[in-house]
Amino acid sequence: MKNTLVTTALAAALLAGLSATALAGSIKIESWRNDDADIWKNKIIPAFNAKHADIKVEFAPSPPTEYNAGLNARLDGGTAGDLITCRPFDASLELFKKGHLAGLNELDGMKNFSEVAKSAWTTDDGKTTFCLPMGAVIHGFMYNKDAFAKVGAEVPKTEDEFFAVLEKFKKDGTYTPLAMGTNDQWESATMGFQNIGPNYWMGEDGRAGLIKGTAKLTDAPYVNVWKSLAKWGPYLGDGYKAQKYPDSQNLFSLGKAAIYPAGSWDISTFRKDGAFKLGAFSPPTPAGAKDCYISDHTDIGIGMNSKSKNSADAKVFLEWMATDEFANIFANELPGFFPLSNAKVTVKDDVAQEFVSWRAKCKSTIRNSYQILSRGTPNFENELWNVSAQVINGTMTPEAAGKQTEEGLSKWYEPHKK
């Protein structure tokens, strides 16, 4: 019976040992991604056993208003899993901080993501980078080109010609022309704000010069993009200031509007609904510009539990993923979520292939209002919702714009306080 016992009391030591530490040769996935559990279970998780067979990759998702107080929660009581998929910029940051993401500066695959890529998931002082890059979203317009070819419209390249174009809508009546709302708010900033205003304030060099203080909210690129969205109001329909975003996916998806601002993440959404042939083109250059931007925005990262228990099998996993195999995957699976590595991508959907293209001939940039100045308050992100829709619906001129934005920063941030 003594014998019994202490094998009993054995067994039951082991097995409190295997579940608090675990088993080497397979790690877990955090990821508040959980529509694309599936992708992950049947593409993206075989393609690497196929390489590495000796390692189990569990991906265990969480609904997205869950994961990060969930994923706190298990940190601090160290049952989290072994890699972290990383939202951009303050809050993966603030794991780190805390001791909760490792660095990945020593990993190799890191030589192939651009300083702009690794920006999200890097220290202020650009020492230490916690997460890998995985994908970006990109800002555009997408159109109807059956619509087009019907009202006999050509793709506007420049303000100019796109102001054209949707006057030529309007005066046809048969689509409404701009297909976006501003009830939501977050719209305006980011499909028209963010879409429009790189070709403005040039990208990387105009973000940089914000958080510097060398540039002002008050400064002419700024004001003149607000100046441009102050057009779109008649182009938007009948009762845009009470349409919300699923109201505008759907005036579109139903082909009754001509153009929709865009991310390309809503390249899966028209796929599925759109009866029409879709297309789309880069935010149109203002008059004298003599380069082209995009808003190619960081989006998602992975990083390592500094925790874990099988780093070595994680670290094999971060590696596979800055590959081109990897990339390739990503893109085609989840087309308009585009890889943010250097690999040679190869993406099948025409118009994820559109949107990416535009990296070969214009400079990549990220929303200027998500590296360090939304930390204070006002909240710069939230600022810039309000003030942009305010100026669309035609109750903020483009210069108060400028002046309400540029003075919550100087309440706030040093640099602005000069």
The other form holds:
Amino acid sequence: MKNTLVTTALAAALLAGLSATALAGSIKIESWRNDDADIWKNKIIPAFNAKHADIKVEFAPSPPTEYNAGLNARLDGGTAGDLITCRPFDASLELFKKGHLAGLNELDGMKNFSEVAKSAWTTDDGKTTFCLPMGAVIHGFMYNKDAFAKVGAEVPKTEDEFFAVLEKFKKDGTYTPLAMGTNDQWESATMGFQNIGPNYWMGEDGRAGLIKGTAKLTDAPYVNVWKSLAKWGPYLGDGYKAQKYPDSQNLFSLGKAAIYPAGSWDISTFRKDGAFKLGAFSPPTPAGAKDCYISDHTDIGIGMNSKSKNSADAKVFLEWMATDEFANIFANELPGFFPLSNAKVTVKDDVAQEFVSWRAKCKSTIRNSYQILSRGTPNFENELWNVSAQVINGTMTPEAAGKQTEEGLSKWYEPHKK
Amino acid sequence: MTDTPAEQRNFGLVGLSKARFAVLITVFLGPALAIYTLFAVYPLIATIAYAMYHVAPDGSSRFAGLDNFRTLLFDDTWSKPFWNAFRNNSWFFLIHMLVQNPIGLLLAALLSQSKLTGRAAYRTLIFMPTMLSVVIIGFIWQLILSPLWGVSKSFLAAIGMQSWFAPWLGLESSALITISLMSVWQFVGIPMILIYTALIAIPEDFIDAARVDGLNARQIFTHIKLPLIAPTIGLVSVLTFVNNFNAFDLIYAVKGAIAGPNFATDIMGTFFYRTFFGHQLQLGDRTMGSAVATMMFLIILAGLMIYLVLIQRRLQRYSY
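Next, give the form predicted together with the partner chain, keeping in mind that what was shown is the form predicted alone.
Below is the whole assembly, all chains and molecules, this chain first.
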């Protein structure tokens, strides 16, 4: 009898304990960054728990290709996690419009982020922000310092110097001057057009102009970008028209190429494989430019499931993600992904530090095709891939590229119909 | 034949009561019919039905009749890529018909030579690529053709034809042909094996009789063997047609969903994929995607009808 009582009491205590831990908050994070699972489990979550030991955090990533579809199904079925990693722009906006993501305006930490940083997760009218900006990738050029020393080339600052350096490498013949191919098309648009472009269209001014319809792709600033790209062809590797993205990465990390048009996410690849001194320089400015602009592209954010049963704890976690502490962990554990908050961040990787230092001397903007403009048919981003690759291949003139993309926009986008 | 008991010839179905017969039919055909209906017929009909809806941004859908098809076929922004994909797909099919099937026939004819040694080895080796994953095929061929590390460039240089080398997969003029030929290389084993089995099923007596009548090997092939395997060649053509207009994976593996350069390798499958699932910033459009899938179904159906009406009925069949 006594035994039974004890057992019952124990069982009751155990049950109470179990439900208590469940109540004291456990939150689940949905993400496509399964590459980063270890960093979350070993660095980010322990750092958070050091401050908030009572909240249990589970990082539950799914493969990138399955993320959007799987997340949608789980949100519809009510089984999704409490925190949702946000793709930039329309994919997340769609989730907000369907009522799956909660508005986060009242979040204190939101004041640590600039308007540009928030633009990827804010409604078109600018009233509601529904995801906390997390990370950005920056475009620029990486270069082989050994190759530069050997050929006696200086790091170029202007467009003219840039082509002079390329010419020098071409004459020398030891290195492929520029490691990029047009086979996969996206590099032509992303590492080409969006990389050097902001200097021509004055960053945010030009991007906003396109959205408002006051600027057109047939205008000089845009056509000039393609004119500059058209000159890349002769400096790319042999048969660059069939060269794929991994080919370009290999060409550069094997030390066979001098300059690599980059996204900052490439840093870790070259850190792992490259056996030479790696450097980086910001996109060269065209003649007569006073200011410089960089593509500091919002890539990843985090929002809250509007049906989360544990929204109080989820908010605590989000507030923590807006702090300097998180920004520093994020920047150093994932070199090449830069925190978007205004926090003062020290990055230990020198190339990553070089990239992030451009934020101080240049003005940031994002890729001009990402907000609003890629909602219609023909799809603006797809068009940019196509025409930019063709311009570099020499099968399309810069003027024709401007004309085709502008016509594409004018087919469905009111501000461009005039 | 007269000594075979009647029951045996009719597989024991004669003399059964109607009820018993119905039970047997249900038991034997029912499961297959149910599975086929559930996994093939229902999705097909659902796709066609879905193609007639519009979905608003808030997720609500409304019936739109043939709107999607009208847009797809007559609105420039959709019809241009659609007809471009259709044209490329037709080329893709034509190259298979002109290269894959004749080579398959030739290989089958060579394999069925009675004096051939190492037949099994050839048969296996030629059939092997068919069983490999397209991803591997795409990878191998891209490596062979790569202008940076490919063996084709140094090979051409070794025989003094370096100037003939070009980044074939990256040129608008040659990308589609190159990919078609990669696919031909992979699948040539299928016509070969089908035609080969048809060839070795031809009774030796026919060949002997023809030889006695004074026909040489070439004449025997064109006048005796070819007419006898014509139904198999018809079957191979139909299979090629259906597979080619459903093709997707090789192009996706080699050129991605935005099949470049300038959509030179875009076929119905990749066009459907982009429309239905979206691409990079292009959000997927399920109803329009269904309309594209329905058009693919109709194109394949039309091709099959043409084959059945014009060719199949005229084929002479022989039983031996």
